[in-house]
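Heads up, the chain below is alone and in the form predicted on its own; it's given as C-alpha cells.
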Amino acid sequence: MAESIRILMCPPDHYDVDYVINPWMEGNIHKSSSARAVEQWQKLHHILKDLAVVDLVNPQKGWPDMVFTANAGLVLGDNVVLSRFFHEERQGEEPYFKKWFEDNGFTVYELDEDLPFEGAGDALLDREGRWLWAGYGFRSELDSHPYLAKWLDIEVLSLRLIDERFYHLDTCFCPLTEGYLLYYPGAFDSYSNHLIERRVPAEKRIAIEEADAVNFACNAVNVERTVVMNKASDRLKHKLESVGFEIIETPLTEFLKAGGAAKCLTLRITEPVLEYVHANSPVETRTIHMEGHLLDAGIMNKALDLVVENGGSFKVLNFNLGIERQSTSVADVRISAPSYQVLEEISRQLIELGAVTPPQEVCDVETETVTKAGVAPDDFYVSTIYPTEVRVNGQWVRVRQQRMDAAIVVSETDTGITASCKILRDLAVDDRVVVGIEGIRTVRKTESRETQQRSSQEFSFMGAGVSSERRVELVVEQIAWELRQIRDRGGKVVVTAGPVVIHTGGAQHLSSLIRDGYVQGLLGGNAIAVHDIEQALMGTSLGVDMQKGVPVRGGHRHHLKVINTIRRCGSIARAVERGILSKGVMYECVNNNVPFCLAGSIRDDGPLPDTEMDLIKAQAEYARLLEGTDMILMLSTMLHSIGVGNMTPAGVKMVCVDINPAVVTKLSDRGSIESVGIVTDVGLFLSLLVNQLEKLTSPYQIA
C-alpha cells in the first residue's frame, strides 16, 4: 500500500437523488437505492483502502452530494482553495468541508462568493505534477484559473467543457501515472482538444469512445499503475492494460443516477508540490465599453453570449441603464478568454456589435507594411459590412469602400490621413495595414425607441430574417413602397439575378421594373443573358416553350444558336442596334441604359461577347455599379447573392428571393439588419411585385 497517498470520502449516509442539477439526475429523484449506494460505496471504499490511507469526512443531513467529496475543494501539497459551488442546492456543504481542512492543517483559500469552481471536479493534477487541467463551462468559471494559478504556484491550462451531460471535467478526463490521460475528446470544444493534443503525446492519448463516456469510465480513480472505475469495455480495458495499467471494476450505478462515479465519490489530499513548477495562467482579459439601447436592441445578451459561445467569460464592471425613454445605456465588462488568440477572436466579433476600448484606455490602431503585393501581414484586421472607424495620431477616421473581407489600408498625406478596405489582390508593398484590433471601432446609429418602433411599423421587411411563401403579398407591398420611394427620390436599385428568373417566366416583369425606370444595375452570369435572348428570339428557355411548357423539338441546341447570334453581332447591344433583339430583360437595360455586369464561369457556353470571363475583372465591375446603391434585389442566384452582399456596406436594403430556403437563410446569417429572405417562386414573386408597383398610382412625395 502507498502509505503516502491520502484519499478522503464520505459515507453516504444521507444520500439520495434530491433535486435536478445535471441531466443524469432527470427521472431520478429519490428512485436511488440507499441499500444498494451504501453496498457500492463501502465495496469502492474498501478497494481503496488497499491502494491507500482513506480519511472520512462526516456526513451532514440535508446535503446529500456531499459523499461527491470530490468537489470539496482543490488540494496542492498544504494548500487548499475551497469550492464554491455553483447550485444553491450544494453551497450548504461549503462550511463543513472548510472546518475539515482547517482542523486538518491546510490552509484555506476562498473566492468570491459569485465566482464559482467547483474543486477537484473540475481541476485536475498532471500525474506528473508539471501543470494543472482546469475545466470551466457549467459548474466553474473561467476567471477563477488565474486565482489557482496563483495561490496553488502552478502553470494552469483551461479546457471548455460543451458537452452538459459531461458538466465537470473529471466526468470526461483522467490524468493517469507516466503522462497518460484517458479523456472524452467530444465533451470539449475544438480549441480545448487542440491544447490537450499539444500538451500530451499521441502514443500517451488514450481517447474513449462514448459508450465508455457515458459509464464515466473517465471518472476514475488512478493509483500508481492502478485504474478503479464504474465500469469499461473490453476495447478500453486492452488499451489500458496495453500500457501497464491494471482495471479494477466495482459498480456504482447508483451514483450514476446523480451524476458521478468513482473519482467524484474520492478527494486525492496528497498532492506533491514540485520545486521547478511555478503559477503560470494563459488566461487573457480585456475591458470593452458599450454604448446604445443595450436592453431595447438586445445588444447587451448578444454580446454576453457571443463571449460563452466563443469559449470566454465575462463580468460586468459596471452596468448604467438609460433612466429616461430616450437615454441610452452604457456598459463596462471584462472579458476573458483561456488564450490571446481566443480572446482576439472575441474581440473582433464584439467590434462588430459596436464594442470599443473603454475611452480611458483607447489608443491609435496598429499596422504594418506589406512587404509583398497582394499579402496582408500577420493577423491583419478582417473587415465587416459595418461602418468602421480606426484611429490615427489621436483622431478617428471614417474608413471608406466599406465591404466585407477585406483588409484596411491607412494612408497619411500632405492632404490628410485616409482608411479604405482593399481586397487581399489589392494590396500593394508598402501599403500600411491594419493589424490586430486596437483602434478600430464599428459606428452604430443609436435611434430613439420612438425611431426603431415607427421604421419596424413602416418597413418590418426590413428586419432581417426568413418571410414564409404564406406572407409574400404583405411583403411584397412593402418592398413596391420602398422601391417607389427610391426612384422618386433618384436613388439606385441594383438587381442580382440567375436564369431561374426566366425559367420561371419573371422576365417579362423583370423587363417592366427596368423599364419602368425601378432598376439602375443588373447583375448576373453569362445564363441569365443567354436564356432571356433565347426566349426573346425563340420563345424558349432552356429548350421548353415559355407558352405551353413542354419541350421543343430541338430546343437543346436553342441557347447555342442565340449566343452565335450575338457572336455574330459582336455584342448585345448590337444585336439591339440592328433590330435582332427587341424584347427582353437584356434588352430594355440597353435600351434605357442600365449597365449591366455578366460574370463568366468554367461552365458557360459560348460565352456571350458581353461576358466577362475575367473574374477579376468581373468582381471588380460589380463592385463598381453596386456602389451608392439603396437597395439590392437578389433573386434565385446563390453564389451571385453571397458575392454580391460582401461587396455591400450595411445600410443597404437587401431583399433575397428564392424557393430553396436554405439560400435565403444564407444571406441572413451574414449579419445584415436590413435584409430579408423570401421563400417562393421568383416568377411569382416578380409578378405580385409589378402588379404592386401598378396600384401605386401616386409618386411618394418626399416631405
Ligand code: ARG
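Just so we're on the same page, rigid core means the largest C-alpha set that superposes within 1.5 Å between forms. Because the structure is a prediction, the values reported are computed rather than measured. Positions refer to the first chain, counted from 1. Compared with the form predicted together with the ligand:
- The Cα shift for residue 477 between the two forms, taken after rigid core superposition, is 2 angstroms or larger.
- Residue 687: CA moves 2 Å or more between the two forms after rigid-core fitting.
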Second form
Amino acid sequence: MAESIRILMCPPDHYDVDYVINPWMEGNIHKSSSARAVEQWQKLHHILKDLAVVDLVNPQKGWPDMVFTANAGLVLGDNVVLSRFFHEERQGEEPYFKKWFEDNGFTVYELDEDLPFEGAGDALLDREGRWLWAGYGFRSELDSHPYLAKWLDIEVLSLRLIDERFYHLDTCFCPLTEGYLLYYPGAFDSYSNHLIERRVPAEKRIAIEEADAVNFACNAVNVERTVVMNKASDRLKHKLESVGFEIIETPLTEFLKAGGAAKCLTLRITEPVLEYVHANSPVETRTIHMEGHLLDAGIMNKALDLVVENGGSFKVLNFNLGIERQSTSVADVRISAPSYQVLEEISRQLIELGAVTPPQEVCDVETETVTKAGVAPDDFYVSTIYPTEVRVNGQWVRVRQQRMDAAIVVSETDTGITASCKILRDLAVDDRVVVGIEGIRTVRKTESRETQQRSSQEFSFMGAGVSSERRVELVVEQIAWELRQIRDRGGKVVVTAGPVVIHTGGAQHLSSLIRDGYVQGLLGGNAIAVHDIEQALMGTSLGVDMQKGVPVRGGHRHHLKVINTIRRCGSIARAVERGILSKGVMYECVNNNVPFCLAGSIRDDGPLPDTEMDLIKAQAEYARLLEGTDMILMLSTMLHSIGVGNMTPAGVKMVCVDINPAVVTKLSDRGSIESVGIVTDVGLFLSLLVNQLEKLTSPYQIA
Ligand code: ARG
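Having looked at the form predicted on its own, could you now put up the form predicted together with the ligand?
What follows is the entire complex, opening with the chain shown before.
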C-alpha cells in the first residue's frame, strides 16, 4: 500500500436520487436501492483501502449527493479551492466540506458566490503533476480557472464540455500514471480536442468509445498502475493492460443513477506540488461595449449566445436599459475565452454585431504588409457585408467598396487616409492589410421598434425570411411598389436570372420590366441568354414548345443552332442590329441600353460570343454593374445569386425567388431585414409582378 496516498470518501448513509440535476438522474428519482448502494460503496472502499489510506467525512442528512466527494473541492499540496456548486440542490454541502478541510489543516480558498466551480469533478491534475486540466461548459465557469492557476500556482488548461451526459470533466477524462490519458473525445469541442492532442502524445492517449464512456469507464480511480472503475469492455481492458495497467472492475450501478461512479465517490487529498511548476492560465479576457436597441432587436441575446457557443464565457459588467420606447440601451460585457485564438474568433463575430471596444481601451488597427501578390497576411481581418470603420492615427475611417470575404487595405497619402475592401487576388505587394481585431468596428443601423414596423409595412414578411405559405400576391404588391419608387427616383435595380425564367414562361414579363425601365442591369450565365434567344428565334426553350408546352421533334438541337447563329453575327448586339433578334430579354437589354454580363461555367454550350469565360473578368464586371444598386431581384439562379450576394454590402434590398426553399433560405439568410425570400414558380412571380405594376398609377402620371 502506498502510505503516502490519501483519499477522501463519504459513506452513503443518506444517498438517494432526490432531484434531477444531470441527465442520468432523469427518471431515477428514488429508484436506487440503498442496500445495494451501501454494498457497492463498501466494495469500492475495500478495494481502495488496499491502495491508499481512506479518510471519511461525515455524511449529512438532506445532502444525498455528498457521497460524491470529488466535488468537495480541489486539493493541491496544502491548499484547497472549495467548490461553489452550480445547483442549489448541492450548495448546502459546501460548509461541511469546508469544515473538514479546515479541520485537516488545509488552507481553504473560496470563489465568489456567483462563480461556480465543482472541485475535482471538473479539475484533474496531470498525474505527473505538470499541469491541471480544468473543465467548463456545464457546472464550472471558465472564469474560475484563472483563480485556480493563481491560488494553486499551476498551469491550467481549459477544456470545454459539450455533451450534457458528460457534465463533469471526470466523467469523460482521466489522466493516468506516466502521462497516459483515458478519455472520450466526443465529450469535447474541437478546440479542446486539439489542445489535448497537443499536450498528450498519440501513444499516450487512450480514446474510448461511447459504449465505454456511458459505463463511466473514464470515471476511474488511478493509483499507480491500478485503475478502478465500474466496468470496461474487453477491448478497453486489453488496451489498458497492453500499456501496463491493471484494471479492477467493481459495479457502481446504483451511483450511475445519480450520474457518478468510482472517481466521483473519491477525492484525492494528497497531491504533491512540483517545484518547477508555476501559475499560468491562458484564459484571455476583453471588455466590449454595445449600444442600441439591444433588447428590441435581440442583439444582446445574439451576442451572449455567440460567446457561449464559441466556447467563451461572459460577465455583464453594466447594463443600462433604455426606459422609453425610443431610447437605446448600453451594455459593457467582459468576455473570456480559453485562449487568445478563441477570444479573437469571438471578438470578430461580436464586431460583426456592432460591438465596440470601450472608449478608454480603443487603439488603432494593426496592419501587416503584403509580401506576396495575391496573398494576405495570415491573421487578416475578413470583411463582412456591414459598413465597417477602421481606426488609423486615432481617426475612424469608413471602409470603401464594402463586401464580404475580402481583406481591408489601408493607405495613407498626402490627401488623407483611405481604407477599402480588396479581394485576395487583387492584393499587391506592400499593400497594408488590416490584421487582428483591434481598431475595427461595424456600424449596424440600430433598429428601433418604429423602423422595424415601417420596414415591415414595406415588406411585411421580411423579418420572417422565407415564406412559401403567405400569399405571394401580397408580397408582390410590396415589391411592385418599391420597384416603382426606385424607378421614379432614378435608382438602380439589378436582376440575376437563370434559364428557368425562360422555361417557366417568364421571358415576356422580364422583357416588359426591362422595356418599362425597371431594370438597370442583368447578370446571368450563358444559359439564360441561349434559351431566351432560342425562344425568340424558334419558339422553344430547351426544345420545348413554349405555346403548347410539349417537346418539339429535334428540339434538343435548337439551342445549338441558336448559339451558332449568334456566333455567326459576332455578338448579341450585332444580331439585334441586323434584325435577326427582335424580341426577348436579351433583345430588350440591347435595345434599352441595359448593360448585362454573362458569366461562363464549365457546362456551357457554345458559348455565346458575349459570354465571359474568364471568371476573374466576369466577377469584376459583375462587381462593376452592381455598384450603387438599390435592389437586386434574384430570379431562380443559385449560382449567380450567391455570386452577387458575396459582392453586395448590407443595405441593398434583395428579393430572392426560387421554387426550391433551400435556395431561398440560403440567400435570404444574410442576418439583415433587407432580404426577402419567396418560394414560388418564377414565371408566375414575374407575371404577377408585371400585372401589379400595371395597376400602379405613378404620381407623376397623374400630374
Ligand atoms: N448527482 C451528482 C451531481 O450531478 C453527481 C456528481 C458526480 N460527481 C462527479 N465528480 N462527476 O452533481
